[in-house]
Every structure is written in structure tokens, then in C-alpha cells.
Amino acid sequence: MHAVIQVLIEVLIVIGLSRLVGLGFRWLKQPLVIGEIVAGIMLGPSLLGLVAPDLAASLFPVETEPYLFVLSQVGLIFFMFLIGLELDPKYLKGNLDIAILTSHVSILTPFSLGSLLALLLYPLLSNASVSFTAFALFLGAAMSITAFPVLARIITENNLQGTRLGTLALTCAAVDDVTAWCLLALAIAVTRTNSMAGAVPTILESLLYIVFMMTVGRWLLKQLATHYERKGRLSQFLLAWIYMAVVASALITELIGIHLIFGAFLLGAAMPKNAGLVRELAEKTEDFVLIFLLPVFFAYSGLRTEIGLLNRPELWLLCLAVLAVAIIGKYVGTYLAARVCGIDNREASALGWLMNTRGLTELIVLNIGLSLGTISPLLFTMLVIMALVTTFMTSPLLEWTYPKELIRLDVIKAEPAIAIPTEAVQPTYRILVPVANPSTQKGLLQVAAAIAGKKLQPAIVHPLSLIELEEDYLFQSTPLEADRLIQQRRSRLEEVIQSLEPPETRELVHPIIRISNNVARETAEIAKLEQADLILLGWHRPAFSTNRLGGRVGQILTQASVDVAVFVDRGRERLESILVPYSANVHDDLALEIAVRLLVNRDFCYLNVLRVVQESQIKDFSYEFRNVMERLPKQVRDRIDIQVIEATEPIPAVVQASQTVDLTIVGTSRAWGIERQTLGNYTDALAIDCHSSLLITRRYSQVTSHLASVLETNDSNTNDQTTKFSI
């Protein structure tokens, strides 16, 4: 097979390898790149390779590993720019001092460790082609590395940008990503000239290369940026240029005698920060970088990485070693160093694990060792599992330290828009209500204030806007752009909450925004933690589906753990009359209590509770019903009318029903058609035909009491004592 053809079939199988193996970490709440590494791994001899030889050999036969590395190479280059083109000096400006001494503690450490583990493994892994000292220094390089992007997008998806730690790590981990570098381009000059005083030349040409590339080749990149905010846009003719320019400072750094990736990095990060720039540049690069090429980069580490090597015990327990010198020593001199700066204890251990991510940086460095024969196949399989373990671990232990409770209370100092004065009544009733596009969904928003209302207990209203992040290295998911799209939505909810009416709500009304990876869980993370009564959600139309519960409103109504209600607004602005067909379950109990709730609140607005039996049923309704009806304000109940028909069909009549109301409010019930069925198909005959604006309400507890307090105080009024009271 011509081997153009040949590669092209491995590039096929290695992107939709890695995007499906990606989506399965991304449902772990793993980074994509961890999965993405594990699918280069699996392609390889260590999975691949074990169970079908003969088949790994046909799919990558070696004489195409050159073009994939030609590719990888690539792939690694613009990458590296990215990097570069992302370390913004703005992330340099909280706690600077703080972060110079914990970032270079943090280094130190694990580099004086792994300089020691090398007195034990070089003997062993290694040979004498290879000096000493240039594998301890690279053994000491790699257990220093902190991946700056994973770090970046773990903070950003835990929202943890507009708090302490989460600036501190952003600024620790960008001095530690410049000095790390600085650390990897001395091993490499001193492994590619086999000595220190060799190595000198090309350091001194390194530095050379710096101050030329932050003087002259800065000035030049600037007049690129004003011919930019000149154009207003980034041409192809401009966007070559940049391109040109990368690959040009990538071939000196090579030249020097560093690697070619140190010139794209540089040239990266002396573009100057011009907003619109920078992001126009990353959207248009990384598409097809993180796309097409890192994923041959996965696959071709995957290749070179065999854990069939570790076919001893003793080699085991040597990988357990390089496992614990690199996990300890990043976080203990994290620890460490942040507790003598006046970091408290959890905020420091916070730390220490948001500096042992390694991820695809780490997966960097790794191979250019193994390129330069610095390391070998075995160490680096070692390197490549400690690679991925301190990364998988990052998330689950920083959810243990500093659990989302202390980031959510961080949050709001950070988000003055949320914060409620100590000295006002704090709100005991409680409406979360997820807004994917707040240019459409102000009805949404009014129905919500309407049943929060100003007249019973103190209640609040929170849109809750997701922006969701799908992809790892996305510019979108920088801590800085992700503050500027939270401001950008902010605006935009604003708008919507100052068009509101009657005026007097809009105060009810405390917007919160957060970046997240997955909406349906988040949200329910979020009604958990707000503590909220009722979660009240707009209906979306499913991709594969038709009914009115699906797609992700259903994943929200199986996931939370609070009362849910969907609305699905006809366009009636009015709201005036309501109904509630009521078949005397714990669903329709709900949809009861949100119409009184309505009526309490809205002193022009009636209610008709629309009982339809057969002929053969009870006509009357229970007792709890008359009990609730009876202890209602008489101002309340002297606008319910209760009505009883005989009908061999419900839904049919109260379609007719909806013909005269602005809003009918119906339980998740079989009697009305729309139960969620066990095995996923649903029906909801009433959702579609129905004339009026609807409200399909679902009670997740029945400790809920949506009209508690409007029982305690009438009760109070007329017993002197308060009861609690559920329909």
C-alpha cells in the first residue's frame, strides 16, 4: 500500500480513537488529553500491539513512523505557540512574590529529588553514551514540569479563577512553566554536547536568542498588531506571516542546539497581548492543531511506549519510586513553600496537587528525552505512567481539599451581583432557573418571579447561566477569556432582568454564571448547593427526539435532587389564568402549590383546578385537598374555582380547558400523558396540543413545602401557632 495512503488510514483511526476514548475521560470529569494520551497508548504495543501483533503491524507498519513523526513535530510546534501565545504577563500580577518563592521551591524540590533518584536509576536504565549529568538534569527537568494548560482548564472548569488560590496557582504555574523550560533547554545542551562546559555556547547563544526575540522580534510583532487594529481583522496574508515567523524561530532555537519547540514558544509568548488578536490567531491555529495533529503526536508517543516492558517486579517497584519522588516532592515543596508565605493549610495542599499536573507538557518533554536517547524506552514508559496518574489524580484530590462549598463561598466575595446584605431578611424560598440564551428566555425569567413573588416568604430568583467548555486547550477555556465571557453573558442577563415587570421584582432576581463541562450535572451541583426549592427550566427540543423531557432536560430532571418544573411558553405575556388539571398525586401536588403560590402573589390572577373523573370514579376530592383549600387566605381562595367532569378521556378535556387560560400546570403523571416512561420513551400528548402556556411540574420530595409559610401565617393569624404543613 502506498504509504500516503497507508498514513492517512492510521491519521482516521487515531483522531476517532482519541476523540471517543477523550469523551469517555471528559464523562470521568478527566481532562480530554488524558484520554487522548490513553488512545495513542492503546494503539500501541502496550494494548494494540499485545492482543492482535499481526494486525498492529498492518495498521502501523514502522516505515510510516517517520511521517507520523513529521506530523507530530508539527503538530508540536504550533502547539507550543499556543502556549506561548496564552502565558499573558496579566497572570503575573497576584501575589507575584508569593508565587516566585512557592513556584521555585516547587521546582527545586522535586528537581534535587529526581537529581537523587538518578544515582538509582542510572545505573540501571541508562548507558554510558548518556553523561550523568545530563540524565539527572533531565530526570530532574521532568519530575519539575507543571503543565500550565491543564492547570489552566482545571481552574477555569472549577471556577476557581476569581479566587485566591486559583490566582496564585495561575501565577505560580506560569513562572514555573518559564523556568522549567529554561531548566529542559540546559539538559538538552548539556545531553547534546555530553558535558556542561560543552553545553556553554549554546547556552550563551539561548540567551542571546531571548533578548533578541523580547527587544527587536517583539518591536517587529507589534507592527504586525497595529496593522491588525488597523484592519480590524487577521488576514490570510497576516495570519502567513505569524505562521512564517513561528516556524522560522523554531528551525534558530533548533540551529542553537535546544529544540525547535523552545522557538515557538518563544515567539508565543513575545506576541503582544492584543485581546482581539491573540484570540483571533488561537481560534483560527488551534482547530486543526488540537484536532488532526496532537492526536498523531498521542498515537506516535503510544507507539514508542510499551508497558510490556515492566515485566518484573522490581521494575514496578522502580516506577512506584519515580511515581512517589514526583508527586511528593512537587507537592511537599508546594506545601511547603506556601504555608511559610502565610498560606493556610487547605488553600496550601490546594495547591500542591493543582502543581502536580503534568499532562501533555510532561509528554513533551518525554520525548524529546527518548529522541535524544536521554531516557530510555524503559524509563520513559515509567515517565509516561507518572505522566497520566498525576494528572487523573489532580481533580478528585482538589474536590477533596477544597470542596466546590468553599470555592462557591469564594465565588461570591469575587461576585458582588450575588452577595445579598447581612442587614436584609435572607431568603428562604429559593428558584434556580437555567438560561442557555438570555435573549429568548425572559418569559421564562417573569413566570419565575412570579411564583418567587415579594408577598410570601423572602424569596430569590437565580438565572443560571453555563457557559459550557467541551474541548481541553480551547483559548475559550483560559482563565482570562473565561472572565471575559462570564462579563459578556453577565451583560446580557442584565438586560434581561431590567426588562422585567413588574419593576419591583427584578430585586428578587441574583444572576449566577459559571463555566462548566457538563450543564446537567452542574446544575444539579448548583441546586444542591444553593440550596435551592424548585429548579425552573425552559423546554428544549432534544436533537433525536420529539418529547418535551428529553435530551438535556432530561438529564436535568434525572440528576437533581429538588423539585423541577418545564416550562413551555406559548408567548402568552399575560398571566391572569391558570390552570391545573388535578388527579390527586404527588406531582400534581406540586403543580397545585405553584398556582397558589401564583395567586398569592398576583392579586388579578384566578384559579381553575379541573378535576375530570369517569363515570364510575369518586367525584369528590380528598380530604387533604379540602383540609389545604379550606386553610388557604380567604382572598386566596375566593379566586379558586374547583371544577369536576366526567370524561372516558382527561386529556382531550383539558386541552379544551386550555383554550381559556394563559398558564395550565400539570404533574408528570400518566393521567396527563407526559410520565417519564422507565425505559425512555415518553409521551406528551398534552405538551403538544395543549393552546395555553404549560408548566410540567415534578416533585423530587415531598418535605417540600412550596406553601409553607403561606399555611404557617394564616394558621398563625387565626390559631396563634404555626403548623407545617405539605399538600
Contents of the next structure:
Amino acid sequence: MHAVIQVLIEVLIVIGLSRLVGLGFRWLKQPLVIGEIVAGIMLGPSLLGLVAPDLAASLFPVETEPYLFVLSQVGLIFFMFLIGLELDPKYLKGNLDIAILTSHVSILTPFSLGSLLALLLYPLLSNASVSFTAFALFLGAAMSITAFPVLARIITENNLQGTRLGTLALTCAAVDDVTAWCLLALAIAVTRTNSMAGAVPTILESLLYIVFMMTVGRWLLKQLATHYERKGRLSQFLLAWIYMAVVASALITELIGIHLIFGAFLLGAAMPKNAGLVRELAEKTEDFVLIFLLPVFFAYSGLRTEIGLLNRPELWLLCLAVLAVAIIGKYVGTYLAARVCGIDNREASALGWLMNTRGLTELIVLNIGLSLGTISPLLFTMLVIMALVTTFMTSPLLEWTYPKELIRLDVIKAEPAIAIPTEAVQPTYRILVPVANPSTQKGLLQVAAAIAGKKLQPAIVHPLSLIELEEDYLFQSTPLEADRLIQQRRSRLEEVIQSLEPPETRELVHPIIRISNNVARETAEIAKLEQADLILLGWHRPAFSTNRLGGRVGQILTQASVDVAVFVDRGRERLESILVPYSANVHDDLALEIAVRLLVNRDFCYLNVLRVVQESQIKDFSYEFRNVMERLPKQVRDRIDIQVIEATEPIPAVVQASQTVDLTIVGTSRAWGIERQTLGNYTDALAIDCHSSLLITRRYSQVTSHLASVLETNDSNTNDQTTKFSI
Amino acid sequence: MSHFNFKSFTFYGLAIGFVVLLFKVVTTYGHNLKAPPPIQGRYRITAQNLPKCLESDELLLTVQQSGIYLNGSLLTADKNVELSNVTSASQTSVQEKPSLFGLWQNQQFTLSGTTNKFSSCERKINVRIQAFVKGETLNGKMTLTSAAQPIKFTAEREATERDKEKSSSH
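Since we've got the form predicted on its own here, give me the form predicted in complex with the partner chain too.
Below is the entire complex, every chain and molecule, led by the chain shown above.
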């Protein structure tokens, strides 16, 4: 087969599997990139080569490796350029002095332990063609890595970018990144010349080039940025110049004797951080690099990773030693330095775990080491395992050490809308309203504000806007860019909030805006964290489902451990007449409670409770129902009309009744043709035919009472009230 | 509170000084450590008394080295075909998945395992190789289950891509 066809088939498999495994890892709350690295390993001798050697040999023949190598190197050059581009000096704002000290100690400790470990590993895993100095330097550098890009994404995903811990970790990682790259450049220079003294000219030339890039290079790039500002867009001509500069810079550092990647990184770092230019440049570059080229790099690394080489117990022990030195070195170094700087125990510990993230940066370093022959295939495999384990453990250990609810207490920039003045009465009734598109969900917020109201207990409505970032390495998932997106979304939400009527309801509404990679799960978690009484969400047509309660709405209904109401907006702004079809189940009880809240909060609202019975059925309401009605204040009860009608089919009766009302509230019960089943078809007959806007309620907790305050405050005077509900 | 003060600079200086000193001590000690010589590569085996099924082929031993830990594969190739030199021993490929494992000890190495890559012989053959390394030459003996006695052999290492790169860069 022609090499091009073979390589294209390989790329097809690589991209497909990377996405698939990446998605699996996202499901495990792990960065996508870890999944992509694992996919690369799966395609190599560790799995595919083990279970189907003939298939592996025909899919990835030796002859195509040079092509994969070239593709992976091109990908790497542009990926490093993107990393440099993202390295904004603004990240160095949070406690810079503490960060510099912490990050350097967090490098020095694993570096020291790594060089000590070299004494054990060199005679066992290296050979005489590699000098001990180069080996020890490289091992020390490999142990000291913190992956700024992966860490930045973990911080964004956990919404930590505004917290003290998040900004400190970002600053530390940014300092760490630059220091570790310098250390690696030194290790490469020493490896290539095989001695410290021989590396001196390379080091001097590298320093000269860095100075050149930060002065002349920066000035030239500033001219490009000025040109961009004048034009207002990134033309292909300008992009061509920038890409040529990336490649030229990569070639220069390769000629100097360090590595291609440094030149690309340096150019990215030297680029002026003009927000528009950086965003446009990143967006234009990243798609092809991240989707096409980077998985090829992972596959190429995977082909060189052979876990089967660890075929003796002592080798697994050595692997454990490598892992222990890497984890302990980074953790202890960071922890001690942070403690010396006066950071408390828990936060220092969390910082220690965050700095242990090695991710893709480590993989880049290891590939260089293997290509140069500084590390052997066996040590390469051990270090790849170390990189995977340290990255994999970050999120769970962070959550264990420092749970999200505690970290959020440390927010530097308090989210203005959530901040409730301490002297204000704390709300006892909370409604969470997931808002996907603020401009189309004014009706939803209006209903939420009406349910919350001001006449019952102190209430609050949290419009929850979750910004979903599906990709790990996209520029928009960097903390600074995520912050910009959050501010943008906040101002759009504020516009909607300021248009709510009546004006006094606006003060009830306090938005929560977060980054999320799983909207349903995050919504359920926030509902729990904020102790919401009700989640009120808008209905929208699901992409892959025909039923009204499918798609994301269905996911929230399944995952949320609070009462949920789904609002199907028919665009009626008036909210004066309400219909509650009642069939005496828990979901209908919730519908009734919500309707009564609306009645209490809005003096001009009327409620029609409709009971549809068949000829043979009992026409009376239950004792509990009558009891609730009796305990309502008179001025509320007077606006409730209870109707019992006989009909063979309840749904058409309700559909007909909905013609004359503004809002129908129904429970998710079979009686109303709105049902969620574990298996089989969903039904949503009423939702399709209902004439008015519709609110579908699903009760989760039998304990939550949405009327508690109404009933309690009126307990004393219920006895003398007469009831009109004599059904 | 600013940490750019005398106390933190002292701490910083001491920390870096300690690490530099430690690294110096470690490398000084480390240079006395002996790592095994590099023996990885592809060796063309010349031997008499090979089993009949292998006589028309050339035996190739590929050794992949990680310090004292060795992996290898024994392949056959048509004597008349020039083999591609694309793959160096450091570049693990799926195709040449090692089936022999061993150790480098006391100037000699042993590799043993099972190979089923001799299409002209019986399906699986147990292989045990013991060899001394002298420069680029291996001298040793090889036991194949199908053979009654150990077969003495010599083998020359082929220059790998990296060797070529190194020689051209110097």
C-alpha cells in the first residue's frame, strides 16, 4: 500500500480512538488529554500489539513511523507556540512573591530527589553512551515538570480561577513552566555535548537568542500587532508571517542545539498579548493542531511506550520508586514552601496536589529524552506511567483535600450577584433556574420570580448559567478567557434581569455563572450546594430525542436530588389564570403547592383545580388535600376554584380547560400523559396539545414543602375559617 | 506581606546553593558508577550447524537495551534481500515486538524466550542465547529446541540510524 494511504488510515484510526477514549475520560471527570494519551498507548505495543500483533503490524507498519514522526513534530511545534501564546503575564498577578518561592522550591525538591534517584537508576536502566550528568539532569527535570496547560484547564473546569488557591496555583505553574523548560534546555544541551563544559556555548547562544527574542523579536511582533489593530482582523497574509516566524524560530533553537519546541514556545511567549489578536490567532491555529496533529503525537508516543517491558517484579518496584519520588518531591516541595510563606495547611496541601499535574508537558519532555537516547525505553515507559498517574490523581485528590464548597469561600473576586449583604435576611426559599440562552428565557425567569415572590418567606432566584467547554485545550478554556466569557454572560443576564416586571422582583434574582463540562451533573451539584428547594428549567427540543422530557432536561430530572419543574413557554406574558389538573399523587401535590405560591405572591391570580374522574371513581378529594386548602389564608382560598368533571379520557378534558388559562401546572404522572419511564417509550401527550404555557412538576423530596411558611403562619387562625371546598 | 525581603532571599539562596552542591556531589559520585555498554542494535548472525529449516535464511537478532535489561527478537530474512535500516533499536515498533528477554551481567548477556517467527520451521521455538560482547561483535551460543546441541555463532552489529547521525554530526 502506498505510504500516504497507509498514513491517512492511521490518522483516521488515531483521531477516532482519541476522541472516543477522551470522551470516556471526560465522563470520569478527567481531562480529555489524558484519554487521548491513553488512546495512543492503546494503539501501541502495550495493548493492540499484545492482543493482535498481526493487526497492529499491518495498521502501524514500521515504514510509516517516520511520517508519523514528522506530523507529530509539526503538531508539537505549533502546540508549543500555543502554550507560549497562552502564557499571559496577567497570570503572574496573584501573590507573585509567594508563587516564585513556592514554584522554585517545588522544582528544586523533585529535582534533588530525581538526581539522587539517578544514582540508583543509572547503572540499571541507562548505558555507558549517556553521561551520568546528562542522565541525572534529565531525570531531575522530568521530575520537576508541572503542566501549565493541563493545570490551567483543571482550574477552569473547577471554577477556581477566581479563588486564592487557583490564582496562586496558576502563577506557580507559569513560573514552573518557564523554569522547567530552561532546565530541560540545559539537560538537552548537556546530553548533546555529553558534558557540562561542552554545553556552555549552547547555553550562551540560547541566552543570546532569548534576549534577542524578548527585545528585537518582541518589537517586530508588536509591529504585527499594530498592523492587526489597524486592519481589525487577522488576514491570511499576517497569519502566514506569524507561522513562518514560528517555524523559523523553531529552526534556530534546533540549530543552537536545544530543541525545535523551544523556539516555537519562545515566539508564542514573546507575542504581544493583544486580546483580540491572541484569541483570533489561537482559534485559527488550535483546531487543526489539537484535533489532527496532537493525537498523532500521542499515537507516536504510544507506539514507543511498551508497558510489557515492565516484566519483572523489580522493574515494577523501580517504577513505584519513580512514581514515589515524583509525587513526594513535588508535593513536599510545594507544601513546605507554601507553609513557609504562611499559607494554611489545607491550601498548601491542595497546592501540592495541583502542582503534581504533569500531563502533556511531561510527555513532550519524555519523547525528547527518548529521541536523544538519554532515557531508555524502559525508563520512558515508567515515566509515562508516572505522568499519567500524577495527572489522573490531581482532580480527585484536590476534591478530597479541599472540597469545592470550601475553596469557594476563598474567592478573591466575590461574584457580585451572589454576594448577599450580611445584614440582609438570609433567604429560606431558593429556586435554581438553569439558563442556557439568556435572551430567550425571560419568561422562565419571570415565572421563577413569581413563584419565589416577596410575600412568603425571604426567597431568592439563582439563574444558573453554565458555560460548557467541551474541549480541553481550546483557548477559550484558559482561565483568563473563561473569565471574559463569564463576564460577557453576566452582562447578558443582567440585561434580562433588569427587564423583569414588576421591578421589585429584580432584587430577588442573583445569577450564578460557572464553567462546566457536564451541565446536568453540575446543575445537580449546585442545587445541592446552594440548598435549592426547586429547580425550574425551560424546555427546549432535545437534539436526539422526541419526548419533551428527554435530552438535557431529562438528565437534570434524573440527576437532581431536589424538586424540579419544567416550563414549556407558549409566549404568554400574562400570568393571571392557572390550571392545576389534580389526580392526587406527589407530583400533582407539588404542582398545587407551586400554584398556591403564585396565588399568594400575586393578588390578581386565580387558580382552577381540576379533577377529572371517570363515572365509577370516587369524586371526593383526600383528607390531606382538604386540610391544606383549609389552612390557606382566606384571601388566597377565595381565588381557588375547584372543579370535578367526569370524562372517560382525562387528557382531552385538561387540554380543553387549558384554552382559557395562562398557565397549566401538572405533575409528571401517567394521568396527564407526561411520564418518564426507565424503559420503553416516553409519553408527553399533554405537553404537545396544551394550549397554555405548561409547568411540569416532578417531586423528589416528600419532606420539602413549598408552602411551609404559608401554612405555619396561618395555623392559629385556621379554625375560624370556613371552607368552600365541599366536594 | 512582601516575601521579597532579606529572610526570603537568604532562604532562596540557601535552597539553590544546597541543590547545586547536592547535584555536584551526586554527579561526582555518579561518574564512578558503571552503566553497561550500549549493545542495542541489529546483529546478523553467522553460524554453522543451523537446523535445516533455517539454512536458506539469514538470522537477525535485534537487541533492545534499557540498561541491564534486554529485550530482543530473532527473525529470519532472505539472504538475498537487502533489509531496510529504517528502524533503530531504540524505536520500538509494533512489528518487531520483542519475544526474548534477558539481562546483561558480567560482560555477557543472556536472552531467552519463545519465537514463532520462523515460518520455515515448526510453529514455536524456544530460544536461549548467551553471548559475550566485544566492540561491535557478539560471540556466543544459541540453543534452539529443534537443535540437539548449542550452536556457536558470531554476529556483527549493523549501524543504526542514530549511529549514522552521530558519526555525521561529529
